[in-house]
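Single chain ahead, by itself, as structure tokens, in the form predicted on its own.
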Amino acid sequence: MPHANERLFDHQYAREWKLKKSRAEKDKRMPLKDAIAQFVEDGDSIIETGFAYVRGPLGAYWEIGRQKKKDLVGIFTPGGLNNVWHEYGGMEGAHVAYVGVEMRGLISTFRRGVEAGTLKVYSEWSHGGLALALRAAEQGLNYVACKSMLGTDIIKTNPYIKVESDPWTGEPVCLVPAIYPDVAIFHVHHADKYGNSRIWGASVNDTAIAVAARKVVVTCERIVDTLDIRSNPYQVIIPHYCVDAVCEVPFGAWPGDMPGMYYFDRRLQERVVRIEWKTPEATRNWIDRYIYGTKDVYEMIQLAAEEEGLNVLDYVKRLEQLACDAAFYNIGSWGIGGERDWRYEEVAKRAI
């Protein structure tokens, strides 16, 4: 089989794969462990979904680590906590629009790999450029023409982007090729047994990714009856015919945010980013405790509760309720996914 980078931009390979894929409504429920074993293969390219640690399928990413998948190629738009894959040997390189955790700081594991040359950066993109590459795949186009990335050094270093003259105006345009990831894993609020998936709040690039990816695994907070899904089809972001496996994984976005259900585990994320992952030795210790030392997200949460001395599930659910209340009363009727008031003084003091 060709390298993941060759498959990423191979239109014919992607189309042949899609034509063979069944569109029948069939029961696709299975344990997360089985879905990762079956649909994530060594050497696959795997793309971020959600918005990194906002509705990111972190429970599935931890399971990838437990199964010690190797030689993966990441596609980060943006990339968040899942970059620890590299630290335990699972990732060889990445296509990158952004990697980090915003106000929490940079991801030390990713930086160490790039600086040491053990993690290859195959290409850099703007957020808009990578989104357009996915949109081209969704719409069955070989490429799209745009202005994004013109006038930047991205053009000089990205081997997949071409600059040509617009045949109508003569102006320079950027030709962005369609991109077809091997694997996409989504964490959604609800799904039925066929894979029809409901998302509350922003879908980011997920509608395009679901069509562009060859293999799609859905993890969800709850599996619901198909009649429930049909009662409100407008929230169905991912259709069943794109999906290969459905896994019920409550709190599957933890320690990230699940809009309307639970908030970031701020204490854990701050501690991990600012302290636990600062050195290879500390990162290995965290991985041994939290990934290899647990069997699922529930055991990870239990471990966090013991170390932090608080009820983690109650903590993140209460924070989300406060966030939604603040969004509604202080900013306006934003409802689910509204603005939050982020303060991290308690953990910042521990990091000094």
Given for the second form:
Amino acid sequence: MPHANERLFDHQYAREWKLKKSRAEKDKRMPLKDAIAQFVEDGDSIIETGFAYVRGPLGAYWEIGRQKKKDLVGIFTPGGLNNVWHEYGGMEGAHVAYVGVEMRGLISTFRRGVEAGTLKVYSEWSHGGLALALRAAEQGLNYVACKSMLGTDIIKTNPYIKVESDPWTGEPVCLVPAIYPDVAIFHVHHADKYGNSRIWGASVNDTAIAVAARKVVVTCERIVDTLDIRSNPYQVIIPHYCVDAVCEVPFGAWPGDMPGMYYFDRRLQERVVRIEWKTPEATRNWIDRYIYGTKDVYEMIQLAAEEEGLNVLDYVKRLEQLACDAAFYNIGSWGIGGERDWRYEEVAKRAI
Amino acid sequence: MADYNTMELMIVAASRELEDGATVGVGTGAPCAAAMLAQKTKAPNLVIMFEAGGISPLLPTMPISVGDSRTFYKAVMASGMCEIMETCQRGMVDYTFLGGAQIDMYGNLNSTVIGDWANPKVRFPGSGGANDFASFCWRIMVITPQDARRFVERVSFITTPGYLTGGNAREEAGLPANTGPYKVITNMAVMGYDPDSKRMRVESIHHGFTFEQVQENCGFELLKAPEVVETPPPTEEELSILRSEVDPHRYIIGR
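Switch from the form predicted on its own to the form predicted in complex with its partner chain and print that structure.
What follows is the entire complex, opening with the chain shown before.
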């Protein structure tokens, strides 16, 4: 099997598998475990979606860890908590625009791997540059031109981008090639069984990623009827023909932020980045407890609740109350608030 | 004179640079606090943009991520990353606030590595949106502590372009004319740039500090503006809004 980087910018290869992709509306629902087993293969390039820890499919990422997928190549615009894969050999390299948690600091698993030379950084990007590489793929074009990254060392350390003269003015421009990741997993608010996916909030790069990636798994807070999507298609960011699997995973963005539904599990995240992942030993201990020691995201939430001395339902309710703006969103056209009781039942059912 | 800490002083000084009706691209932390403070004081119509896609939110409380649900609270648009960066590239974003591990005399910033890129001594998060904001925004501001380890002769890696090697180097590299570094706000001084050489120069010094102290905490030779004044201290009103409305939990100002 050739290295993931060999496929990543291959325009012809991308068109060939687009030809194979089903256009039909068919039922793609399956359990998360099966979707990860089927669509994430060792050695795949995998791109983070949402804003990594905002509407990111973290439940699916923990499942990738549980199934011990090996040698993945990350694409990070930005990237976050799934760098923990590196600690057990799950990730061998990365294309990086950003990996970190902003004002809360660095992600030590990434930093350690790069400094030790065990996690290879294949190329450096800016957010705008990588976003445009995805847009080129969305356009079905070989590349797009931009003025990001000019004059910097990013250009020198990225073997894929080129600086050329604009044929009209002679000004230097940066040419960014279309990027085609092997796999992308999204977490959305609502999807129907065919994969039509609706969100609330910023789409970040998701529409472009969904058409660029070869394999697409959608996890959602709730599967809704297709009529529900068709009667309000305006917030749909991914159409069904991009999607290979649909999995219902309430709290699938935990411990990240799911706009309008629940806020960051801030205490857990800060404990993880500052303490739990500080050393390789501590990180492996965390992986043993939280990933290998649980069967799904609900057991993980239950474990987190127990560590705080809380009942699991009180724990998730607290995260929802922290979504400062939930009351404002409740007046939205598709009423997230009405789904709360349903989701509490789901958590109660699955956590026990 | 009111009692305040250096972080409060930096945030207040930064907020005063933003005029009403301007557009500003910000990250989380001190930049966001400065933009929020400006929005709650002199610039109620400040249009704040976040790189994940939030446009013009009325920030209820401090977001902890630029993709945080708070970044599109009562916003006019929840767009995406390309839309924000292209808005900058079109020339519609007036200001940005950035940080970084290292800054040099031309305002170039490093947030990638210390040491050799291929074999780094220290690895940082990388550019994120900083490179794009700094390539296109008309006026780039940096909020950072005054420290000789941060203000260095040469940055290990140019992640984010300032004036590159000075003079016209920025335009010659293909970056849009008349954009570039504008102010550097530290715990000791506010610096700008010489219009010709594009080298960093001290413009105002905070109460209690001298030019010599600023120079001692800087790894390269600083120029002096024709007139160096004392930075006006924060007012009681600015401090009170900063403490009670912008950062009541002291996430930033408590550092």
